[in-house]
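What follows is one chain in structure tokens, specifically the form predicted alone.
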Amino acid sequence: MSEILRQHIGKFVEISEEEFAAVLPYFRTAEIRKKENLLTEGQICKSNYFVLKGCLRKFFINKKGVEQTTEFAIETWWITDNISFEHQTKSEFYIQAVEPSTILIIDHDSQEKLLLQHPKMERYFRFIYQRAYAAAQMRIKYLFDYSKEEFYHSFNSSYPDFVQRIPQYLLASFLGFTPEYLSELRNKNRS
């Protein structure tokens, strides 16, 4: 499994086999069930969460009591709350299981030792929080810019396994709608 790792390092800086074992020992390994929390609102994020299999969501739980998904996580992502986790302040989101999953996790105080002790990572995690940041910024573009239906089928189409992976409530709480919204755009496109 940490193959998955290194190579998704390999994309981005170069890494030789000596680099990569001295970085694994930074990260554990585990298993979470379908629906387990990592984090709970409240608490301090202390990890930084890598997707070897599985799924993950982010979200919160708005004043009405609904869950709202912010992100998801799935083969190769990475997951936390950027927030909590830099300033071990307390969260205000939910990190869970969507799927029954494999994850490595790293925490705060080993990723900051990680980053002083090899400048190659330092490197690596630059490219991917510019390409979190990135998709963020697309996102809350698409939020103000598209129609709901719009935002749906350019999500739709640029992501098609993925839309059919994840549950329907949970990609409309994703994409800002209710199932039954979702429900009747994914009827409106079979007709």
Given for the second form:
Number of protein chains: 2
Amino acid sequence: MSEILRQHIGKFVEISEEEFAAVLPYFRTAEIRKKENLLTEGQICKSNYFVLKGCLRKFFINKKGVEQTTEFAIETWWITDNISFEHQTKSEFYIQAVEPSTILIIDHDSQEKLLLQHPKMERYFRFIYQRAYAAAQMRIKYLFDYSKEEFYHSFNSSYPDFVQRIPQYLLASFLGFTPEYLSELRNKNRS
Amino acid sequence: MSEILRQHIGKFVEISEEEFAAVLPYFRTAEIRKKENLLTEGQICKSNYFVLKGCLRKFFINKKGVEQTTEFAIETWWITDNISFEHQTKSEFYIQAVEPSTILIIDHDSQEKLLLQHPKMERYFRFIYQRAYAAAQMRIKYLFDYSKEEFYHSFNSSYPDFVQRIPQYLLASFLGFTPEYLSELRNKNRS
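For comparison with the form predicted alone, provide the form predicted in complex with a further copy of the same chain.
Now the complete complex, all chains and molecules, led by this one.
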């Protein structure tokens, strides 16, 4: 399954079989059970995760004690708590499997070594962070500009398969809804 | 003033005088008047901006026709519309000078060439985007978790000089307040 990572790197930089063979040992593969936590609030986030199959999410426990999902990662997406990962400080987030998942894991120190020894991977990760940053900036724009209903419709038309795939209470959390409000919206659209 | 950029690059990668002399011609310096627009909605964002002196902001016009500030950039901060810049598509944002500013400008094609010819700059920009992404992720967390009043207090204690420096109606816009509400909050804190 590591072929999925090679193809993903290949979208951004040319990488030969030999080069990829040198890159791969920096990663390890893991099978994650549904609802298994990869990171818990208060821990140091030691790793960066690349989804080969399945779905992870990041959330925090808000002041009301409710889980607030801020991010999902499906196939070929990276996920970590970037602040905790870069500075090796305690995390304010959880990272949890939404589905049984197969992932690649790279630890903080391994990623540092990988980037120093393989400049192509520096370029690859520059693209990854640049795009992730751009997406987060648009998310901030939507949080200011869209009503909850508009956000749902926009998300639904951009990612219809994803909206079908994930549990509805998690989608509601990501969109900032109660599950009841999401259910109302869906019924309104069907009628 | 280009020394400011050399020092900033030096925080992330070792760069010699000779290397920096080869990097600098990719940039041009510009003096921007207060309220001058570097980018207007509907334009393609051709450049990435590094602030040497002064302050820029990014905003969009929301559905009510009101300017919503999403980002500021002061000394040593980068600012651009990343989606429009990377894909050379039309922007949904404005970038405008809050103060008379001195900036370095690098165009899209120049940045591409710079990164291909100077792998150290690839590493530098990887750090820039990684940190910017991490900051945007925390911003998203705060937008979900903080009341407007809590967001103001957190921002005020993290960036007291900045809060003093920028016009209060822009700070209000960034925090998602009306100027009147910000004024109320400040009076409450004084009393």
